[in-house]
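As C-alpha cells, one chain now follows by itself in the form predicted alone.
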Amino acid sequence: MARVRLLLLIYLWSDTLQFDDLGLDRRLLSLIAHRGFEQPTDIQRQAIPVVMAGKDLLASSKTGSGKTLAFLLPAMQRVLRSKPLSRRDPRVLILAPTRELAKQVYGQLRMLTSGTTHKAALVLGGENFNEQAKVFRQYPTFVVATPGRLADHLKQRNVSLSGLEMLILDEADRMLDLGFKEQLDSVNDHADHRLRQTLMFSATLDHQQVTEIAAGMLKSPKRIAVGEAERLHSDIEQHFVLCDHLDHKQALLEHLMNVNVHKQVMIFTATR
C-alpha cells in the first residue's frame, strides 16, 4: 500500500512539474519564461530530466508534443554547465530529415542562444557547399544538418566529429523511410567514442529500422512514449469520397472547394 501511494506521489509531482523544478540554468529560465512557456508538456518533462542525467534516449511523441524544446534544452545545459571535449568540434549534432524541419529547429536553437557565445550552424542539402565549408571553420558549437549533406562533408573532412557530446536524431523514423541509413551509420562511425550520449526521436517505436539502428547506436537506453502512436489526433476530421473515373473526381474537388470556406488547401497528386 505504501508503495502505491509512492507512485501516485511521484506521478502527481510529475504532471504538475515545472520548468523551475526541473534544474535548468537560470538563463534558459529566463528565456524560456520570455517566450511565453508556463509549463513543460509530458514529453518535456520526461525527457529534460533523463538527458540531464547523462543517459541515451529513444523516445515517441507526436508532432506538436514540445519535443524540440525537450532535445534543445538538456543539449543547452549541457553546453553551459560543462567543458568541451573539444573545442574545434562541435558539440552537439541534431540531424533532421528534411530541410523544412531543419530550419524549424535551427529557429527555436537560435533563440536560445542567443546572447551566448555558442554559434549554431545550419547545414541544408541544395545550399552552397563551399560556404558550409567556411562556416565548419568557425567551430560552431551546435549543428543542425539534414544527414545527406552532413555525410558529404565528412567525406570531404569539412567537419570532425572526435569530439562530439550529443547527437540528436529527430524524427528518426522519416531519416530511415527517406533512405538515409547509410549516413547515419557514417555519423555513428565519425563520432564513435564511450562519451557521446545519443537521443533519438520517432513517431513509434514500433519502426523495425528504428529499433534495429537503435540497438547499434544507443547504449542502455531510456524509453519514453508520451501518446498512442495508433490514435488520430482529435481536431482532425476525414472523409473519404468514391469517384468513378477521373473526369468525376475532378468535378467532386472543384464542388468540394465551392461549398466549403477553407483559408488553406494542399492536394496531393499521383504526379507532378
The other form holds:
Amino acid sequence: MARVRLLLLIYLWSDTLQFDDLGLDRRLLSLIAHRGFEQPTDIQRQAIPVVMAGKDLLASSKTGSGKTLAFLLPAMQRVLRSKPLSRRDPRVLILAPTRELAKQVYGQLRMLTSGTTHKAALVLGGENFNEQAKVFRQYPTFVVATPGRLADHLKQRNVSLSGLEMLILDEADRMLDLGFKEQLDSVNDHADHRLRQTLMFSATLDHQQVTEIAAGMLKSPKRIAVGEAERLHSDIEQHFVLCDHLDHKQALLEHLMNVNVHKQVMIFTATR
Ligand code: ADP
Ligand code: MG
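Given the form predicted alone above, produce the structure of the same protein in the form predicted together with ligand ADP.
Below is the entire complex, every chain and molecule, led by the chain shown above.
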C-alpha cells in the first residue's frame, strides 16, 4: 500500500514543474525561496522555458497570475548569464501602460537586481524629464517605462536602443487601448535588429490591434494562453437606468446609494 502511494507522488511531481526544474540561476532560485514562493504559477511554468530558449512570446493569462516574474526571471537570467551586446544601451526594456503598473513591475525587478551590479531605471510620464535623461547616462541594464515618455526620450536621443536584447510589452492590449500604438512602433524601430527577443503579454489574445502589432514586432512567436480571460460572466446581471437629464441622473445615483442593499459599490466616471 505504502509503495503505491509513493509512486503516485513521484508521478504528480514530474507532471508539475517546480522552480528548481526550470534551469534558473542559483541566485534567482534563492531569491524566490527567500520571497516565500513555493512553486511557479501556470504562466511561469509555461513561459519561462520558452523565454530562456530565446524565443519570442505572445502570452495571455489572468490578472494576478504572476506574469511579471514570468518575464522578469528569464530576463534576469539572460543578464546574469550572457555578455551584453552593448555596454551603454539598456539590455532589457519593459513597457507598461500606466505609471502605477510600471511602478509595480519595477518593485519586483528591484527584488531581483538588488545585490547585483545591474541598475534598473524607472522612467515615467509626469516626472522630471532632465533627471531621467541623467539616469540614462548611468547606463542602466533594465529600463521600466511608460511608452509616451520613453518615446520622448528616444526623440531627444537621450537613450539608444540599438543594443537592446529584450523588449517586453506588459499589458499590450491596454497600451493599445490607451492609444500608444505610434510610440510602440517607434520603440520597435529604434531597437530593430535580428538579435532582439520580444515578449508580449496581454489580457486577451483576441484583440485586433494586439494581433496586428504582434505580427509586426514578433518573430514566429510561441503563443501561450492560460485560462483565457472569460468573456461571458454568467454571474453578472446588468440593469440600465434611463435618466432624463444630468440632475435626474445625480438624484437617481443618490437614491441608489441610499437604498443600502449594496455591500460594495464601484462607480465608473467619464475620465480615468
Ligand atoms: P499579473 O501580472 O499576472 O497580474 P503579478 O505578476 O503582478 O500578476 O503577480 C501577482 C502577485 O502574485 C504578486 O504579488 C506576486 O508577487 C505574486 N506571485 C508571483 N509569482 C508567484 C508564485 N510563483 N507564487 C506565489 N506568488 C506569486
Ligand atoms: Mg501584470
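None of these values were measured; they are calculated from a predicted model. Positions refer to the first chain, counted from 1. Here, rigid core means the biggest group of C-alpha atoms that superpose within 1.5 Å across both forms.
With the core superposed, Leu242 shows a C-alpha displacement of at least 2 Å between the two forms.
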